[in-house]
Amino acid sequence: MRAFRGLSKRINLKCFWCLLFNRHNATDGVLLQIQQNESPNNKVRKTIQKKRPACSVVLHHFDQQYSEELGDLWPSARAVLLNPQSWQYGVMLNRFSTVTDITDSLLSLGFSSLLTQTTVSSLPHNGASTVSNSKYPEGQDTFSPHHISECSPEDFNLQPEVPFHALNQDPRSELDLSLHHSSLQCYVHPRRLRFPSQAHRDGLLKQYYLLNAASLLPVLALQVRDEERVLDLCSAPGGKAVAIMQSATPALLCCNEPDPHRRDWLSKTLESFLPRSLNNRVIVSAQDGRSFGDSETGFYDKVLVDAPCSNDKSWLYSSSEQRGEQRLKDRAGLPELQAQLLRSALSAVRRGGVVVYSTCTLSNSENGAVVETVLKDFPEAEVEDLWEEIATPLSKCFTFSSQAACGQMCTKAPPLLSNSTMSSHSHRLGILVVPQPDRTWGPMFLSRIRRK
């Protein structure tokens, strides 16, 4: 069996388990043993990952393009986007399954909470985890009107590094639902510290999902209540949709995924996390995103638009030049496919509803120049301001940049206009999260549409 991530061969993986999910009283000298491989001294790690070379074509695309978009944060965000060993990753809880243990082993190893609590509605308990994804819930047919997948994926470990199935017990029981759960719970490190993976088993929930916290962020921005109509435009592979399911409890949550393999992958993740009595709530969708303004205008409370996007992170790191080199071909075309996502979604959210557009790339062209161009075409659809909301309270986490009108970057809250004039810097389009050393979260930019 392998080691997670960022701890070195020498740790002993039998007491690190056992202070993991058996919490024996070992947790000092484990502690002391993380310490000393984490340490700035210790080379032990350096040895035993290899480092991953970068693709020159889209690292010198990068340096034109973000040396002008970013300024000064470029060098920095540069440095951490070519050494994956600094990368570091949340835990989100689970709200359905038992967490005690999970939750007093983050915090013996140093994590800390990223967001504050609240409690949210119960739910009535219905027995075993499964989530329908191959037809409508019966009753609930006038929901929507669009195709529901009816994948039947085959068993795969959604994360590989470290299978659930070693370890010695199986603590992911699934909660009464008739108690009342805390909402969205994501545990983060100060340093690289990765949590092992749990395998995908069937009838049985995860505890925990890892991720970049900053993906949360679009969640956050969305604001979802109870008894919502929500809609995941672009849901593979699943995590921002099970991140709303922690946050609340909406009447439909519908998650779309045209793609065959990805929506295979994404029905395992919600298999995954969500219990049987949401399964009248959560549906899965193979729609084009594009059409569902046309399908079901003015339907939806609340819409997600995770876009398509060219991931910094991903691309970075393509298998070789041919295969960067199309991929800047193609980055050319992502922002028409983006523009048309996101008026699709304004078409599908009701009057006084929002749309949060995010992407998990930097580049200003998929971003603040997406919305600027699409909230042209809706007059009625007007921006608004997330530093104060998020940016603030979570800047002691997060690296965050306001994107403004013409591509106007900044690290400060500007001054916003009380109209929606584009033309004016002032504006702000929206924020970007931007990865910094020892906070590397990112990359993510968000912006909420709110139709008036």
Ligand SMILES: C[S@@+](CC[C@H](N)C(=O)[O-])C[C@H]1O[C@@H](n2cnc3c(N)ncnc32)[C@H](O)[C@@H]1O
The other form holds:
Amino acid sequence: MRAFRGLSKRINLKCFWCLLFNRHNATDGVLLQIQQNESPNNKVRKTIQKKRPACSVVLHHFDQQYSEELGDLWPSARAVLLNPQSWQYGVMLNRFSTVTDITDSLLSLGFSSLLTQTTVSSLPHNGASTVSNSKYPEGQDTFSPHHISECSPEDFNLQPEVPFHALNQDPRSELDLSLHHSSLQCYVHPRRLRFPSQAHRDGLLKQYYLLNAASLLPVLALQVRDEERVLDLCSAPGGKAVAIMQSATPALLCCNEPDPHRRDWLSKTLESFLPRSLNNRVIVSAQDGRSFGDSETGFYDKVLVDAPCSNDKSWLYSSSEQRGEQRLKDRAGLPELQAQLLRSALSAVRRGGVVVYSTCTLSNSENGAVVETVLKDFPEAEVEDLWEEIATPLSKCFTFSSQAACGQMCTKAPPLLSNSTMSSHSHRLGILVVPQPDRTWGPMFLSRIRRK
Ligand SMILES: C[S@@+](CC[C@H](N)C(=O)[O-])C[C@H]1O[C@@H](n2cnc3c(N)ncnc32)[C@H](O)[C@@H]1O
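Switching from the form predicted alone: structure of the form predicted in complex with the named molecule?
Everything in the complex follows now, all chains and molecules, and the chain you saw is the first one.
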């Protein structure tokens, strides 16, 4: 509770609860900004409510496209996109920092674990990091004495971790276990409760990362194992890279970002969450992602293509109608770039390796259609169905629809087809998280492709 007490002290309690529970009706274009006060001793946080109308040209475009593509799901998804105050935030814990106190705070506030609900609750010491790899000297990191006694200074080279579940095996299916085995921990609240973000403190690792919980799904689908070589092709600002490092200890994680400004942001994220002992495993690269297929053919076990895409949430709040119009024009060029990135990823992965393609848009032309186009050039690649593995176990928290070939949408799982019938209209090309009231996660599309 130490960190939470610290936080509570810094925040006037009444104000804190106002911040956490944003109880407002859905009103178009009300933006809630929570800012760290610039007052001298930084003691108070305040909310500023700014009215900004949604960009009508973007909204009109979305209405036309998404009512056709999403059908009945669109009106409620639209209401969520138009009400930023309704957005929920997940809290991903950082296993390289002590998280016990944060876990206690989260649980007492009514958060629950997204990924290990049954497993973690049955364990005596939920939420504590099982292995810490930080090289930071005592007092500079937030290790508990318990962790220090578990990791002697010589243990700074990385040890395979003991997953929670290994202590408590049960006979569930392998697919189901793939979600439960991960040491990735994220807490979510059933309502719009926003845990305060943690400011940067020199020399200290952050304990948690606030994110749209659906952002973790591409990382889960990637199924990174210890000692694999992983490429995060479009990496900034680094949320998924941090999540990858929570779920396993790869031999190499190459975080690629060509935009210099965003690359700085990425480096800062990695510095804030990962101990220096990982510096030899996590590298930042600055290439155009389209070149990896040629320069590092077949080198990686896993590649994540979290592609640049239409950002449905932020585009609705474009600073002007002209800006919105420009974005819609630029949108037309995105599928080609996305296809090039996906092709490059499929060339950079070894045979038997896996590429996960993801976006944060609802748009089929940037999602299933891109996957479908690229698969035509890669007869040795096949889409793996994520419905049973990810959508079914997480359907209590997220609303999924699947994107099938030729843009066909399904909100229920269509019958599974063998891989040889991949061109069938009902074969799923990926799954899509559609934001809905009280489960505002997404938009997030993901597709897993294995190179045979
Ligand atoms: C959706 S964001 C990635 C978010 C990131 N994966 C995360 O979880 O924090 C897409 C990123 O792709 C980058 N990008 C744009 N063009 C690219 C290219 N040709 N090659 C690689 N990355 C590119 C953008 O600068 C942007 O940072």
